[in-house]
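Take a look at this single chain, the form predicted alone, given in structure tokens.
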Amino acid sequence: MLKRSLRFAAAAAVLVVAAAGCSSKEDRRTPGPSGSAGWSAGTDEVQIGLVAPMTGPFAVLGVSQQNSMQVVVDQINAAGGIGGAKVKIVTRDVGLDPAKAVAAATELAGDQRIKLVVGPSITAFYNAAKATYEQNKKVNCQPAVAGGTFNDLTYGFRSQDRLTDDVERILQYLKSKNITTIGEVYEGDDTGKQVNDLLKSKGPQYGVQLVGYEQTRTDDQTHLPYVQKLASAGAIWISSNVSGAKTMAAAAEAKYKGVLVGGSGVQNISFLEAAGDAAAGTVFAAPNYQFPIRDRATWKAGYKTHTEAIEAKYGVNTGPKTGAKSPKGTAIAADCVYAYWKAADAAKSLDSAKVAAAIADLSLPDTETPSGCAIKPGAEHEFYTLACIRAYMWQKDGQGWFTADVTPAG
């Protein structure tokens, strides 16, 4: 489906970027109070664009960034503003569809009023979009697209865990508990390839080998026979992505005694819901996500913070089957609107190739962001190190249900 969509998108994008330069008047600016930093902005009103699915079956994702997003918002506004203005967000809901996610950044990126954009999700939509942004040079954020490589970007940024970051914790932890041998199931899209790759090339480095990749479709009604196939592996790789949950019930079908593992996206209680107990025992890679960590004591300061305000203002994601809970946020979009803040002040400016610029010389430390995580993209516009990046297991016992961290020492 992804290929399909991707070709369609691709399309889209030839039409929409030329259709750009016409969009890209340069709005008419009257100056503005001085802000918190000592340093006028011009403007009354700094917009960040949101691209992201608001409704439909991924409507959570977006929902969530826009929160925690709007919670920083509330922050920078409180403080002051950007160089005295104030910051508004901008949201456009394209769903799944990737042209029209293609259609909306590209909209975004033409707007001079938008100096920010955050999304679009999913990686092959970004990278279907990513040349508008470079082209109109319009500073951008994403903290859904795991695949692909951000080096080669002027304006683009990462605040997501990366697949290598990911496989290689992964692959610690699995050198940890002896295992040595892995088998993926998963979509045959961009990202389900570069798991691939990656399982293939590094696994050796941890004595652990590749022993076959599965790929899914959109119309499977089980995966049991993809599981069946992957029996004598060690460990199985999902998808991050709504199948992965497919995978989990599978394998409790099939009584697949190895461990489940994955990315980022497995941290969302749809595969609880979905899965059931099968959900159980399944390790995934994530940035600092201790909610799911009974212990408030051990939660990094500036996490905590911006997770107990996004309880306080929107609550929390109740699992109607599993009562597995989430905050309704996710703090790596958060760390979006909060690194360009900074930067923007370290900048004194709101022109786009110095706040990027600016962006890339970030060095926060892990105790005041959003997300927990220091961020330091340096020249490859990475929001996140290793050091960043967790592993992390689903536990139930009779309160419901938790992880623990099970990251590998050292």
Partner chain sequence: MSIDVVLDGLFSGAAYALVALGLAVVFQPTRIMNFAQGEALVLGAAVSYQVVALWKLGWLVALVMVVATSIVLGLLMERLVILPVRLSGSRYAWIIATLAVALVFQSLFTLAYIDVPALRPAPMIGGQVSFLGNHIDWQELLTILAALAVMIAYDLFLRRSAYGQAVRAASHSADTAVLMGIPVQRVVMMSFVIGAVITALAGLFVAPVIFVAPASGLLFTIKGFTAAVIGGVGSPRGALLGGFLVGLLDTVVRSAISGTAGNFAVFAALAVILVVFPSGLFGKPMEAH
Second form
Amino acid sequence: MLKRSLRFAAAAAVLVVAAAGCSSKEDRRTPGPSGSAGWSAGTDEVQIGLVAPMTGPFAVLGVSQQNSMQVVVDQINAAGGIGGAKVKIVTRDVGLDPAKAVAAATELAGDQRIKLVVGPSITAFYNAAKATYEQNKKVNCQPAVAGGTFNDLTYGFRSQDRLTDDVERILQYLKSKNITTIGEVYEGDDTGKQVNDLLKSKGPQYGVQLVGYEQTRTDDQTHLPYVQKLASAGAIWISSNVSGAKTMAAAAEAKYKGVLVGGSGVQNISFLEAAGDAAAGTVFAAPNYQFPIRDRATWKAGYKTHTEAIEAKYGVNTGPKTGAKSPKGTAIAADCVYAYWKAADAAKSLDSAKVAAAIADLSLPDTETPSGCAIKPGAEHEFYTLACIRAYMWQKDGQGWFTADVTPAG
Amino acid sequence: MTHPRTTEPLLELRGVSAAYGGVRALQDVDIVLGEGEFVVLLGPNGAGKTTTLRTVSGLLQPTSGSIRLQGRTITRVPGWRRTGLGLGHVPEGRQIFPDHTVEENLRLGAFAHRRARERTQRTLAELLELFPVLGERRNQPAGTLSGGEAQMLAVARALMSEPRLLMLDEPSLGLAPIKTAELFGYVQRLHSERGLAVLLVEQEALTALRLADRGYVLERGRVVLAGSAQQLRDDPRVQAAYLGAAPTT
Amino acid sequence: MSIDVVLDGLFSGAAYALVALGLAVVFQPTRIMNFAQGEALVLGAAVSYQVVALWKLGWLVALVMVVATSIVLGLLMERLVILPVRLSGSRYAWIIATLAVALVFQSLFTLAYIDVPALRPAPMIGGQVSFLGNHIDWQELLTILAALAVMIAYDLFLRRSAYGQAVRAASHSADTAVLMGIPVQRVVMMSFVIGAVITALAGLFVAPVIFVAPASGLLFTIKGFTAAVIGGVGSPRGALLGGFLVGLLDTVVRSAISGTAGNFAVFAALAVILVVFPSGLFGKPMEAH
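Right, the form predicted alone is done, so what does the form predicted in complex with the partner chain look like?
Time for the whole complex; same chain goes first.
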């Protein structure tokens, strides 16, 4: 009875504060009757929001994020919760509807029980939501927002490879192979243009010259004309979307002699499904992704634990045609929850400003994190540094598809 | 020729009403036509003459009433099946298929009997003999025919299914008088020599009444007058409304 | 630019031509431009992907299955399009009806192949064939030949067979066709079936080469529609010519200039052709109906 009336009072207080136009501080240290043992006594539950497509063509993304986050949540709860409070994930399925994505982000941003929001995915959706997060002082972490910067945000963090790092890693690889020219076959969208700018500006540092940018269309039946125009280039940067697979197929058909390269999207086994054998030899840059490396002994410890937990709990995706496998999780989303946990513990607080500052100050070693990448956000609010972005090459043998880490030494 | 000897009329419409959308086109129409009889339908534009023929052919479903052909009720028989039952319909405006050759047009007329190749072949030969101009143009696209030739083709095509009853919808429309005379010559021959029953819709009432045994006058979807050709010719109302306007010959 | 590009254009053109032919086959007796036509192509690709890539049963089984499923698809489409059109009475009901059918099948294909970005089985005949010092995939050559064969076969059917004559008659005037004893409703149903089979065959042939996504039906409909309009709506020969024209123009301009220029060229050509030949290259002026 007492518990109930206390809760009611707390809820009423939240309402009053919210109505007054300022956000409440959840840093109530008053010892409550709930009996939580840790520093967060008084808060029964920490909720983590996920705004993602759970149905529709991009459901794979949302489901993978949810799975990976859940594995870490289980781990936290098993370890006694965050400062004693149990953790729970609240999911909002927004499909690919920008209006729903923004509405869900706004809802979760305004909900004081939610301490961390992951999503919405896709740069454009996030751009529409991030001001609301800042206003509501909502700590948020983005594992699927490739574009833009985070250094101007107080509460937003990115747990994804930056395009600039992908490009640098690939350029480094090309330099090590004495390849001096590169072309680009990509949609004429923001990402395609950004890659174009980066190749142009960073290429010369690695002795690589950009020789052309063929903008593709969604209704292209084949990319043969594009590949033929770039036939003399030593490398071609392909799209991280399905159309990248079209470029792979066209390169095989045209007997292209150079190497195909791309960003972290190319790790998706749907490329193998779509392009078939033509995908072999493609090099992509991505944050630590050791799953297709067969020798598990070489996997980073934290990554191995996380990935094997995903396999045990959710299984693996198997390409129906190629038999290629990928885990039903995405470790960079797990990093969001993991980093929040570690930061809140360090700050001994659930106060958003304090946690946000603590996340920025984190320095977690790559052996410990679910992704296998060191987390060191700093003022940039970027979880990962170039060191963690590796170059991998898709390969195939009698046992199926696998990757080799082809990152040049040094 | 007088009334048919057979007890069962060839075509019998009893209390037929029909409508286009919500618009009444026929109301309680009774028409009887005996075996080998030549009957003409007269009336002003929009009286329901064409609608009557379309209802008989099954292009329009009556809202009430019954249609019997050779003693069999065909009210619910789909239109495309009626052709094989002895009904030939030369529609308003001829409606030949311009991209098909003359011969293809004729063969389409026998579509209902397309499996009976010999019969089709025989009928085709007969008709090409009857209409020599069609024989000459046999392999020409029908779209290249003159108006008179096209009307011959339309009649011949309707005859390909070897009907017992030939329905003609204003065949003289748009034809020079000499061509009209030639056409009616053919119709007359088919009627008298082969005993083909004819239901004719015609604006040229005088010509029509000269050919026909009997006639009906339709106005606003109703039969307002029926009788022998002679009776109609002598009726002052018919004289005033139709014969006066008809071209003098 | 090389002969490669021309061959590639002809190959794309073959796919468009078969979609355009499917559109023409349905349009002839119904005057309906079936926006769901492209779904038949996706069906052809999906069935061959399922049979060849996943069940590993070979192309002959795929061919039989594609024909069988597309017959069912054609029958379904006929019901789903014609019934609402008849019941509605609006002249434009077909637009919504066919679009709705397209979206229904698009959703079904997306659900069935949710993680499959492209329904791409291995080619029927692998490898390439040399041609004037250039190379063309066997599969592409096969597709071009198949398109030609289907086109000739359909043209012969229309001109020589009694049923084909009936289809042409029904397309000129349904009422007059009924007077000939032609079961026009059955002709319409058959046209949906033939159209679906032809377009599904296109899917079967092109799937190993191009990327047919489960939701890409409308994309192919639009290409086929452009080809059909250029060639003359309702004319099978026009569909063939229009298809090859669209494929060639798009591919050649795309490789000579850029992707966007390819689309521009196609639509510019469409505009010019419609000014010079208002009813398309092979079309006849349409009478008022």
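Take the two forms, find the largest set of C-alpha atoms that superpose within 1.5 Å, and that set is the rigid core. Positions refer to the first chain, counted from 1. A quick note: this is a predicted structure, and the numbers were derived from the prediction, not measured.
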ask   = Does residue 294 count as moved between these two forms, where moved means a C-alpha shift of 2 angstroms or more after fitting the rigid core?
value = no
key: residue 316 C-alpha moves between these two forms by 2 Å or more, core aligned   = no
